[in-house]
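Here you get one chain, nothing else, as structure tokens; it is the form predicted alone.
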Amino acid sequence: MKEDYKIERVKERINYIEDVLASVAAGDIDARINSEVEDDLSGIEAAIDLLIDDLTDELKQRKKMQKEVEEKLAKIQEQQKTIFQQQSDLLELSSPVSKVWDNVLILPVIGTLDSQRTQIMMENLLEKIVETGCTISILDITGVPTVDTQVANHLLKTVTAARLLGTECIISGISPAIAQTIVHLGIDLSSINTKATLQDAMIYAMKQNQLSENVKLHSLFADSDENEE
């Protein structure tokens, strides 16, 4: 009967290894054995014990190190968002569209063209169409080095977007080497008006005013003459 209790105590701390293991297996990685009897299973327990001691302290460096790569990944994270803003800012302040005379606005471009920078160059001359009402702009690409097939397609679609608007869009300052690149990548430019300085867009510009301004006067004395008949 002894031999009998025994072997269901045994039993008992068995189940109950089991279950603690279970438990830090679970998650909880408080679970211990904390067996106060001294027998012969005794020490498998305080075993038990120290081994889930030795692996949650583990998972705990783990998760500290997990923590402190998430943190310094969204530290990453936010400072690319802070870049990303920068540059954006950046090609907003190098891409400046400004009125310089009636009805005239001007777009000088210096450095590098990328799709990108054309883009925003785009947006940034057709806003000032719409809240100027001009309807002539130049885009001096004098302080270009060169360009390639996309960005001379940007230019296209900026020249095109801004007739639509009713604007006509004057390139100016041109190089050789832009022209040579041009005319090799088999790119048509026959259809936009463009002049060899800013200069020469300039006086092109102000003369299309005048022609504007005669017409305009003309109109009215017709209208003027119309009335008094």
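For the two forms, the rigid core is made up of the largest set of C-alpha atoms that agree within 1.5 Å on superposition. None of these values were measured; they are calculated from a predicted model. Numbering follows the first chain given and starts at 1. What changes on going to the form predicted together with the partner chain:
- Relative to the superposed core, I174 undergoes a Cα shift smaller than 2 Å between these two forms.
- Comparing the forms between these two forms on their rigid core, the Cα displacement of E71 reaches 2 Å or more.
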Contents of the next structure:
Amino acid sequence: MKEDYKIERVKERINYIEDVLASVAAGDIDARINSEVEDDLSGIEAAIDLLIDDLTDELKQRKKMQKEVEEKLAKIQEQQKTIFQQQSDLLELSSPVSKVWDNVLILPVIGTLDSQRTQIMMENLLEKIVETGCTISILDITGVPTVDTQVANHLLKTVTAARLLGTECIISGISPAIAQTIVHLGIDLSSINTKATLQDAMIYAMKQNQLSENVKLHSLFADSDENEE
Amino acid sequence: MLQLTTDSNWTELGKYIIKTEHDIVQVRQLIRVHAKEMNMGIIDQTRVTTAVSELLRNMYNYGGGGEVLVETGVVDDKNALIITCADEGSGIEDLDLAMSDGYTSGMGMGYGLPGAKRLVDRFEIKSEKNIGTTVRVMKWR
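Now show the form predicted together with the partner chain, given that the preceding structure was the form predicted alone.
Below is the entire complex, every chain and molecule, led by the chain shown above.
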């Protein structure tokens, strides 16, 4: 009888261990066996409690780390937003068109020309051409490190659009390395007026100005001559 | 991705992913740095950078992005900078046509691939319909 009772007792305790393990598995990390008896089985029970402790610590640590990661992620997303914002601001800022002389506009291009930027650049330039009535614009590409077919295509389109508005477009600042590369690529830029430096382009623009000035004076005198007769 | 034959004596300098237009600019700048580190002159640097730029654009525009592998090694007794661009796009149907000047399937000028070929010392291309395109260019040093 005594043996039977002992076996019953052990069975109960094992069942209880199972219950505790089940509740831990279900997420109740505070569940423990906390055996009050001292015998062969209590060693196992204590060991299981220890394991649950370790697991709980791990879980807590993981939750903490997860929270940190989430916080960092939110921060990064916030920063990314700022970067996008600044990028679009930069796009606006990076295509300044300024009138530098009678009739002469300058558009310095620095960095890379992607389709979005070219679009903004072209819009700015065309608007300014209409606004100022300038007949010469200089596109300075000294600050463009790589001219591939897409960039060349964009430049060609910009020049063509400016020409449609009656403005002559000069491209300046083509480095020797870029000149060679363009030739090897097989791009034909001969339809565009190009100059090596911004200075050359300015001199050319002023000469053109002088010419048109002379033509104006000439027609003015021609008019007054007619009047005298 | 389509693989081209490689040599065991080549060492990898870098591997990059192209997903956005911004990646093109970044990888292009890195290629220039690699070329500079190999003591290439400014003209060769510009050539190889521009050639790679064409390939990256094709990858981005037609292949939906892809992978770039930069290596250095000895090819035909010459030190070479080796750049392999691979995408998993729809592939090029007629390679001869794609390699001819002035032909474009999109909005470009049609000088990308043939131009890139003229800018480098060796040019290999492999393309299969619906599997993708892999292009490898080499520049001697």
